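One chain comes next, on its own, written as structure tokens: the form predicted on its own.
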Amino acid sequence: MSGIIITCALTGSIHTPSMSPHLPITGADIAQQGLAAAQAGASILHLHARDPMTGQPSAALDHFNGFVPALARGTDAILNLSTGGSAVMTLEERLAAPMAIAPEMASLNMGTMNFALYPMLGKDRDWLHGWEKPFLEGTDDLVFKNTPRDLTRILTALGQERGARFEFECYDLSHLYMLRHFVDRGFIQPPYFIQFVFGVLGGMGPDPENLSHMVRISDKLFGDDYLFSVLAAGRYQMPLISIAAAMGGHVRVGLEDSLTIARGQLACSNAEQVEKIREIVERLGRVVMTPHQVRATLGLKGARNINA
């Protein structure tokens, strides 16, 4: 079978700081955790910030510059920095890190959505910082904006002038209609990279037929101009991201997506659930693909290209 793109989303910016000791905050926690996980297999780094006094999420350019640099000088993973950083951010705030670093890859939600977090709080904790409960309380009405004039400024902003290339965040099937929308208005070109979201209340639920749709429908829709990803919520991320790979889609892991490595066990690394899903895939006849061959197929711009 083909090759397979391993991705790492390292922290995030949905779980919280009680949830798990092993969510990595400072920006020292991110760069090591972020050189493992590209150790073990992940070619590329999906990053965001964190204050590293409090645990929020940041999109501050001096949070990122926190691990960036120490990411760029220790591996040659592709960094692809978020421009979702969280709902609760302005697009201006999301983007300051993009535009400032430059990125040979940011993520793009293809669209406006409800993202509700509340039911995390079914499990009685000792929270360590005053903003967590609160922040997850008020996502029973929390919206994340990217509507298409959003999505034009970041296509223009980050693509066409900073040559950006883009993993574009479907998580639910309009989304996918809207990337075709930008495609026949000239703003992206293939091949395109389509991350799959699943598990997000907001979004898809983590079905195998809503996956199968999925491919059917980008099938439809790109041709054999696009490759799919997909990653999953919680305790979902690796029976879907299996099937995904037995289907010959690519997959992503990491603490963004799921604090567990097995039913009620926490993770310890990020590159713990990398090498997991590392030996699945090999077991399937997959071959993981490294950065050089990452950049390759997807007409990356080169790491010598950002700013850090």
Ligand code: KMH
The other form holds:
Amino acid sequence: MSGIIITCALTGSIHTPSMSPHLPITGADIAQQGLAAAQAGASILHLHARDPMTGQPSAALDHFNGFVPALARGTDAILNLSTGGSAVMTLEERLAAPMAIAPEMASLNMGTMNFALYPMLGKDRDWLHGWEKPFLEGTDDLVFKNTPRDLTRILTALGQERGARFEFECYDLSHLYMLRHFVDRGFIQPPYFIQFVFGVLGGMGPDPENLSHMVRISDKLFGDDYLFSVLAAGRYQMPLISIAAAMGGHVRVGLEDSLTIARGQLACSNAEQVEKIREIVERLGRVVMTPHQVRATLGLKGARNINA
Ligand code: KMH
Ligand code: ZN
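Same protein, different state: after the form predicted on its own, show the form predicted together with this ligand.
The next block holds the full complex; its first chain is the one shown before.
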């Protein structure tokens, strides 16, 4: 089996500060956890920003500049900026930092969908910030908008004009067909790095049968021109990505998608999750790819060509 890519998504926009003291919030936290995750074996760092005062997901370039330069100086891991941001942001807000930084990689969410986080309200908590509870409550009426027009805009502005390659986030079978549509329109060149996303309420559930089917249909639509990676939200993270690794796929960990290291036990850091999956995949006989190998495999433009 070929090498395996470990992506680590450091903070995201799903979890809120009250859910874990280990969720990185400030630029210094995000940089420090990113460097440690890269040291542990993550060759791609998937990046979101937060407001350091409130912990709220942020799209502000200033907040990205709180950690992107430190990561660019301190690691050769590939910096992958989210264009999903948070579902409550407008597309132009989501694009501000990636347009300015012109990263080697950016995420691209392949369809409009529900993004319901309100089940996380189930637990009794002492909320640290006033925004957290209303934010989660509001997700019962939240549309994560990624129309074909939005996708065209991102592919043009970041891909064609700034040389970024993409992590295609597919939460559903239908998203594979949307990806194929943009391939047919000539917007995207192979190989396609497809992230299958499981366990977001609004996308597909974390059933292994769904993973098999996503692979089957991707084989049909993209033949040898794609690589798949898997992320799964919450407690399904490690089990489902371990299956993906055994199937020859790639894996994504990180506190963006799961705050735990084992059932009911908070992870102390992003690096702890990287270390755990690294051990699992190495025991399966997979070899963790270096950033250099990933750049060659995915045809990235190189770290020198970003604005950081
Ligand atoms: N946290 C993932 C389920 C993005 O940043 O573009 C979604 C995500 C989207 O990573
Ligand atoms: Zn993300």
